Structure formats: C-alpha cells, structure tokens
Amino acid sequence: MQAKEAAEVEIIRLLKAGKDSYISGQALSAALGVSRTAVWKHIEKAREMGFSIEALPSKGYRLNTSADAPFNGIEVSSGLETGFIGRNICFYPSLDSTNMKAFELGRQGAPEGTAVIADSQTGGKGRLGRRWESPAGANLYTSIILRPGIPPRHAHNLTFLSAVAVAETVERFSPVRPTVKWPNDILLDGKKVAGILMEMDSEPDRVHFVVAGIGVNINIKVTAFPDRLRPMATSLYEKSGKETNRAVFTCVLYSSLEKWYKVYREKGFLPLMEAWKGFFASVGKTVTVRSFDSVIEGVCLGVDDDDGALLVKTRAGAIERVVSGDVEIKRDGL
C-alpha cells in the first residue's frame, strides 16, 4: 500500500504557506521535530517527486510556485482541509482500476476516507460494465472508501451523495453550470464530464464498506477522446479553454464529499435529494431507460424523495418507478 509521506507533505505545506519566502532549515527542523540533515533528505525526496524547491545557504528553502506543480499524493495532501476524506492517500502513476485497488484496501481494513488516485488506468470501469477512458496527465481517477454503517438497501443513497459532491465541484471550475443525468452522470451542455461507479462489500443486513469511484475529464482535449466518445463527452478544458490544477480540484472534491457525507449522517437522505434536484434538468423531457431486461419510454416526472427512483410516465399513462438502468434523454416530445 502506498501512503502519503507525512514529512514531505508537511514541508510542502509549510513552503506553500511561506508564499515565495525562504524558510530556514532550522525553522523546518523545529516544525517537524527532526534534524536539519533529515530535513535536507526530505527536501531531496520532494524534489525527486517533481517539486521545484530552491535552496540558499544563508536563507533556507523556497518552493518555486511559478513552476508546474506535480500531480501526486504529496501535492494533494498538502492542500487538503478535510477531517478524514483523503487523509490516507494511496497514489499510483498507473493502475488497472482505482475501484479495484480501493476494494482490495477496504477488505484489508483501510480506514474510512482512504482515497486511491491514479494518474492513469489501464482498466478503468464505468457503469454497466463500460470502460472508462483513462489517459495519463489529464484527468482525475479516484476511489474513496466509505463505511457508513447502513443496511444494503440504503447504499444507493451514496450514489446521489457522490453526484452532488462532484457536480458542486465541477461548478466551481466550469463557466457552464453542470447538470446531472439520473442517477449520477455529470454533464456540461449535455455532454458527459464526469461519472461515478459505486461498489459495496456487504452482508444481507449491513454494509462493510462502499467504494465511491469518480472519474472527471479535466484537462483532456476533445481530439484525445476515442472517436466513439467525441459526440457525447467533454472536459473542463473544452468548456473553459484553460487547464485546471488537478490537485486543487481533487482537494475541493474531497471537501465537498466530506461535507455532504456529514449532512447525510446527521440529517438523512432528504437534504441530499434536494441538493441533487438542484442539478437535475430532465423533468418534463422524454426519456428512454434501458435496463438488462426492459426498455421504458416516457416523460420524466422527477424522482422519488424516499429512494431516488426515477419516475417515468409512459405513453399508456402508467407511472413507472425505475431503480436502475441507463437513461437517454430525447429532445423531442412524445
């Protein structure tokens, strides 16, 4: 298991707080409770991980903030303001799937809030068995372990929780307000910018843990998408015309996820649904819902506040409650 290096994280945090000023080796030594030689070793390790740290014998150390910051566990950890989400980060340059790794760690007893991040995935997973395209150097692929202590029938609530957190974060960085496509795809101008895959380990009467897998298209350009995805996918870069700092985005996402998780634990599901509906734009539109054994077409009436089921009025006038499936939103009416 790869975890954050506490000394390097604290050094980067202190150097960032210095705002381009030099911090003496003695001050860093006192703050970390280690020798100045140990400080130098940690500085060298941080440099090896991509941080540009200047050193002057008479002044100390300074983080060169004009240089591109690396995207790694130390950079993310140094910017976190959460209490538990992401406080244990396992970062990998490449993985088959962050969800698979998080599931493995969850079964090994990893604490709640443990986050797995990969710069790229070779087997990224989307909903309904689809592949999530995961090139390096562009996006965010992360999975977070949650231990909510709820029965399995309520685990679906965390899907809406994660969707609210992702939509709220995307809104912070996008000039276009996101919408959610039931239950948890995040769209910008009708194209998918983020997806969520929830997986759980449970017994019939209790959930051991849930893995919230989140993929966000951040800096990928449309020309880098496979041909089959170009008509339906987008990124923050495509909407804003500029690159977004992935570490900053990740820290904001983890803060939002922790905030809504606390709301859920303290106040229940209804506040989540109210927040989720604030991003839902399909009411009154014609939808087609495909599940493994059926196809339902009709007008979307909204969602059930009790469990988030999609409510669809069919041509025959029946109201169907949909609890799983893939939704296609049509622009024409019935």
Contents of the next structure:
Amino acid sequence: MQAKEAAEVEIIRLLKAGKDSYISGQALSAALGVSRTAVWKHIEKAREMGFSIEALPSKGYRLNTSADAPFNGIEVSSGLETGFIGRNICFYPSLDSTNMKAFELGRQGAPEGTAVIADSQTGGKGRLGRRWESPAGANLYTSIILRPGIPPRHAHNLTFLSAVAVAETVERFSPVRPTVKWPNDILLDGKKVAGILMEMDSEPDRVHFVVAGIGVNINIKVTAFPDRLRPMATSLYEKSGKETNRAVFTCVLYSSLEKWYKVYREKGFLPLMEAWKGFFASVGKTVTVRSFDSVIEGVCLGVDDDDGALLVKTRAGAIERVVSGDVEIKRDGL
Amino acid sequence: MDIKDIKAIYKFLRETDIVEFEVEGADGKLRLKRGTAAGALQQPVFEAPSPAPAPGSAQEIKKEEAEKVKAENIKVVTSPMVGTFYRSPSPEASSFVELGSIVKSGQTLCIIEAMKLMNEVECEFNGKVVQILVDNGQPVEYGEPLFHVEVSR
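Can I have the other form now, the form predicted together with the partner chain, not the form predicted alone?
Then the entire complex follows, led off by the chain already shown.
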C-alpha cells in the first residue's frame, strides 16, 4: 500500500469488517485519529477510486458489497492478511511490465515483499523475451520482490516456491486440480492458466533481490486469446464458469507465498520440493525438452530432490539432467 | 580423454553408489572421489601423467594463458550458478556485449538461466571484453569462467 493511501485502505478495511452495517463518521474518525472532515475527504477519494460507499446523515457510512469492487491497490491492501508480502503495493492501471518496474524498485532499495500490480501490461513478458498476453480488466499481473539472503546458486529454489504458491492458490478457486509443468507453469487440464518468470539481481556470492513475476489468467475468456494461444491456454473463468474477484485471489496468493517463504527459511528446500511434487504429474510420461540448440526426448523419471533438475531417460538409456528448456508433455496415446 | 568424456563419467557416477573411481589412459589419469560429508561428487581432478608437461601441450598453454591474465590486469568473470548461458535477452535481440566491447561497472554481460530463473550477470568494474569463453546457449557450471575483461586503469 502506498503511504498516501493508508487512510483509504483503513477505511475500506473497517467498512468491510462492519459487513453491511453502518459505521458512524465519529467511529471512523476515532479509529483513524483524524477529524470527521478528513474522514469525509478520504471517503470521497475512495469513491473516486471505484468503491460504492453509501452515507446516511444519522447513521454514517456503509460499503455496498453487492456492487462490483474495483481492482486496485486499496482493494488488495484492505484484504491482506500477510506480514510483509504485499504490505507495500504499487498498483498501476497500465505498465510496460510488472517485472521491469519491480526490478527498478528493487534497485532503488524497495523492501522485501514489495508487490507491483498492473491491471494491464503493454510489454508483459515471459521467458527469453516471449510475450505474455496482458489485457486490462481480466487477469492478475504481479511481481514480488524477495530478498532471501542466499547465494545465487540456490536462488532457483524460489522458482519451485512460487510454483507451489501459485498452484495452491489456483486450486482454491478452480473446480479442477492444477498441475505443474516443470519447472513452474501452472496448468488446468493440460492448458496453461498461470506463468511465472523469475529474475534476479546479484553479485557473484550474494543475491540482492529476486523478482517473482506471476501472471494468472483469471476472468479472461478463451475467445479473447490470440488464435495461436487458444489450444494451449485457459483461465479460471473457463473452468469455473464464473468470475473470480481478482483482489481476493491476490490476497490468497500473497498469503500462500509468505507461508511457503517462511517454510523455506525455517526448513529449507525439501518441504517445498515435496509440495511441488504433489502438483507434478509428468512422471512416467514421454516428454520433449527443447533447449537452445538441443532436443531431448525420453521418459520423465522425476526431479532431482537436491535442486529440482528434471531427470529424463532417453531412448539410448542415458539419464539427462535438465536445468533449462521448454518441456512438452506428450499426451497419452500419442 | 576430453571434457565430454569426463562429464559422461561424472553423470554416470551420480546415479551410482561408487565412491571412488580411477581410470588411466595414454593421455593421462582421471580420479573421481565422492565427498564424505555432503555425499556429493567432487569436481573431477585431472592429473598429468608426467611431472612436467611438454612445451606446447594443452596444460602448458593453459598455464601460459593464466600468467598472461595475471600480468595484463585481466579479470575473469565466472558463472554464479549452474545453468544455461545466454548472450542476449531474447533469441532475436542483439548480444549484451561483443568481443572488444567497452563495459562499465553494473553493465549486464550475459544471462544465466537455471530452472527458469534468469540471472543477469553484471560486470563489477569498468573495462574491455577481451575474451568470451562460452558459446550462446551452452550449459555452464558454478564458477566456470565466462569472460575475460581487461580492467581500465
């Protein structure tokens, strides 16, 4: 939450806690430690930001929860239950890329847990400069800054951490159980619902920060995808048949990230790997791994518990350890 | 025996319980030993068969190069992690640096990718790229030399 909107966040939080009942201007002014006139000004600002707030002279203020809630930093902040992830939210109606903005903020010293959210991206990106479709009003595009204090050679552990958190969150809102495609694509019925791009700023022996860029297809309809993506992309809406509140989804995601980050710090990589494997459904399947100038085809044996490298047994009988590349899972019967 | 053979043996041993392994050929002797504390296979140690390598042999050239590096104030930029080496941010984009590029402290030299985590490796001093030691898209080990950069005085 940006400091200048702290009062709006607190008002929305209090009105939400009051459910559908009215809260007096006096009570709000006491809770916030500001005058009733100031409360009125903050209410006006919250209305401008899309919140439907009713006012009755004798009773006070009430949040009309039946109206569509806006998707912005205040709405997300007022629903947060985390200690540090998302406590500093930078929300933008449009950005080139949330990862680029988070990187910029990271270099300026933004605290751990700082989260960038954009309603749309003009240059949303995936691995190796690929495009991530980022229309407005439908999905979640967020990048979180982590400062784990680990050497760079362990930083890829965070790839699996973010995959577990996203998969677990998608599971909460989807009628279909998600699976992960190595290492961190999240699929519903074999189609991509979320993607993660991890970028790091480091010295040879110290990570300055890692940016976890997460894109989730939430309310987008499959017909809105470009033709080339339709066979391989899906959204929560396509599976559940209903709209998901993006702010609620975001809050659950941040809680899950924080939970697994604490597990990682206290107990190390193994519990993450175990949770990740719970979503991994490629063992025993035929996979094709395309990397820069090679193609490996074989049966997926699983992953190396030490670092999460993909293990593929080729037809020649060799066991290949894959640390980067695109994995394609052959469907049964093909 | 070349690095490919050593890598193949290394990979094979990772899958087994063998703790010590030695092979001798015409061109040298290779000994691999598994660490006891961490249980991990140590870096392969390559031993030359004769006490002093003949002038002009691979080892001798390597040694000469190492001395040259030291003498000319050339720093070696190494890989901070196991991964894949990329010289550009995307296949279509131009390389971050070329041979002879003048680089500033903080400038990105390359990207190392591991498990979809992209690490931009930055130069930590002002200088000139005098050698690029790895081809685009190739796997690199932790600590593997990537660039030689001549430091500006």
